[in-house]
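Heads up, the chain below is alone and in the form predicted on its own; it's given as structure tokens.
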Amino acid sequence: MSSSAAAKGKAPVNGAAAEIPYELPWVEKYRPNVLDDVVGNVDTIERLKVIAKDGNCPHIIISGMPGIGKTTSIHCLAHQLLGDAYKEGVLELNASDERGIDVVRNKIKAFAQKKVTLPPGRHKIVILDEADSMTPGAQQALRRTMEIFSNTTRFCLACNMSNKIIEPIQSRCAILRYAKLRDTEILKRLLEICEMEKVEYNDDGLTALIFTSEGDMRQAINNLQSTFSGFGFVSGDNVFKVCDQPHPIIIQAIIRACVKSNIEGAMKKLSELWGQGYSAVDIVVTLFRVVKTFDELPEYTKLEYIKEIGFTHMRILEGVGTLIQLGGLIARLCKMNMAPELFQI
């Protein structure tokens, strides 16, 4: 962990005494340093343990969703395996780099082929963020550039999707697998910043944090510093009006509705979340992850509902984003909990 003290720069304004200052991101200013620090995917955090504390690494590719410490883990496994050296032992390229034929041909082979001076035992490392981005070519080129400096360099890969990583690729590296995190392991990296930073905050505030973070640490760090420079107080209305994502109050109030079969109410609730200008999107994901968490359904309800939802959500992604299909969308909810002899004609 940096301290606060590290973390701030101070610039004198207009030449005089006071001084302003800078504060670093706090998704950048708690980044784990160590492997320990690293939240959730214990299992796999422990493999890498495994491979610090040996030193030999072998080319290891993370796949995950965003925001899970992937990359972190690798910096984390390099600062750890090369301590002093790290900064002449590794080679970062990430998805805003240039990283077509030529890069692999000529930057990547120049740093497999330079001598650094490193603690024995331990390799260079060249770590490729976002590597489900390059393009086949690269790749290709890259596989053969793994084989011949494989005594010298190791290769770690970070993606999204492990599958648009070319075959030969994937065999010659360990692939390591990260979940997304668990709602406990947020929640407990989220109150020791919120201690640290002396945020104040209610239950609400830090369950809609989570609510709206997927399991993305650092969508829900962000979330929590915007709304604690916007509002000074994380509470539950305070979150969503920074994330801009509907209540989900007032979606468990447009379920209520439905099972009931209340059209009018349903519709009255969808109209309020229309005119404060959601979009069609932001409206059937959030009543997708309201349905599947809700307690009062019981489980049939719950499938048939999820069903759809999950087609109205293609019909959007189709591009027919308009309130019509989300108010057929509310009329087949409330058409499921009416007798079928009333649609007998």
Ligand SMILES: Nc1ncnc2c1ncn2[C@@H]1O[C@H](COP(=O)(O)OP(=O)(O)O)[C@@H](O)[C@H]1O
Contents of the next structure:
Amino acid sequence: MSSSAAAKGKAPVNGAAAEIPYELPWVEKYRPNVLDDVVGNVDTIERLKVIAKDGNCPHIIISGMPGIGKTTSIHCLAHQLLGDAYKEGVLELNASDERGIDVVRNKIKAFAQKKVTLPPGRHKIVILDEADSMTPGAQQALRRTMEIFSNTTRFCLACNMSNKIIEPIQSRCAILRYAKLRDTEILKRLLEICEMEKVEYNDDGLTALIFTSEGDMRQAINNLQSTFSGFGFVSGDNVFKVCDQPHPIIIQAIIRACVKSNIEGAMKKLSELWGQGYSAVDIVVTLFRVVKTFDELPEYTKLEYIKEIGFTHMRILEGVGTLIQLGGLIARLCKMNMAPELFQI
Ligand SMILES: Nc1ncnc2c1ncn2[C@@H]1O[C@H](COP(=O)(O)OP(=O)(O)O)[C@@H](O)[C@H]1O
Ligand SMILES: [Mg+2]
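Form predicted in complex with this ligand, following the form predicted on its own:
Up next: the whole complex, starting with the chain shown before.
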């Protein structure tokens, strides 16, 4: 068990290093090394696997939300394409590196011109992680380089929003869009990690991890590790303490009170949350997420509630994040289930 974990991660395993109670972040330790281990986005990953097998790699852009495996997939792809030649055959530049026009002109050009022995039919790979943070100027400088050296060098870009990449580069690349990961996909990976790290958990805890991560695997794994190292047990309560989010149970109670038009009950719970120091945004965001998945509400009520919550969220983001704002929301939610006659004077 421990050997497989050690083989996957790069944790020090032998000698003195093993005695130091130093723990690698699990996101790094369990970063997949082959495309087969990357979960979710099945169709897109299948396509990458075919590319990895055939070796005919086009320029690619992978776009999508944070923490869903973009960087990981590109690394896996490069490893599978180049094997032992990875070290010489790959140039990686991410947002923390200098990537102005000069770097693109000099560093990338020098790399593209370099002679490297690669497996037959393979190309050198330039990885530009978080490419949307490159200035348009630097991207312009890139576009010609991409063209001139395309017979020896291929570019793999990862970004959050593909529209931040200039059109001419987009048209030279195959664009792969990654969707948020599904709950089952995150659950599968979390269970694997729990097994390997011997984490004790209950179902409530896993549900909470999935609820708080919103399809972001990095966040799910980080929260798992924080909860486990903080409390030693992954339960719903512990996860919400670590993530510092209002507990959905309390939010559910507020909604139930609203459905029954019990304004006092709902306001009491709301003030409780407010008293614990949660901001208006925290509360309204959790309200939305809970209502979205709350089975007790009839479809019609759900839609109306989401509409009101949405408007309140907007006002809060405009700057009015007060208790009164939230109180107003609660009042409107309560009113929705009251007979209209009550409001006639
Ligand atoms: N699809 C996935 N399958 C398995 N692990 C994943 C996946 N997506 C993210 N992870 C985990 O989250 C971490 C961050 O993923 P990364 O690829 O860097 O995300 P990003 O999409 O932001 O580049 C990885 O180290 C890995 O542990
Ligand atoms: Mg990344």
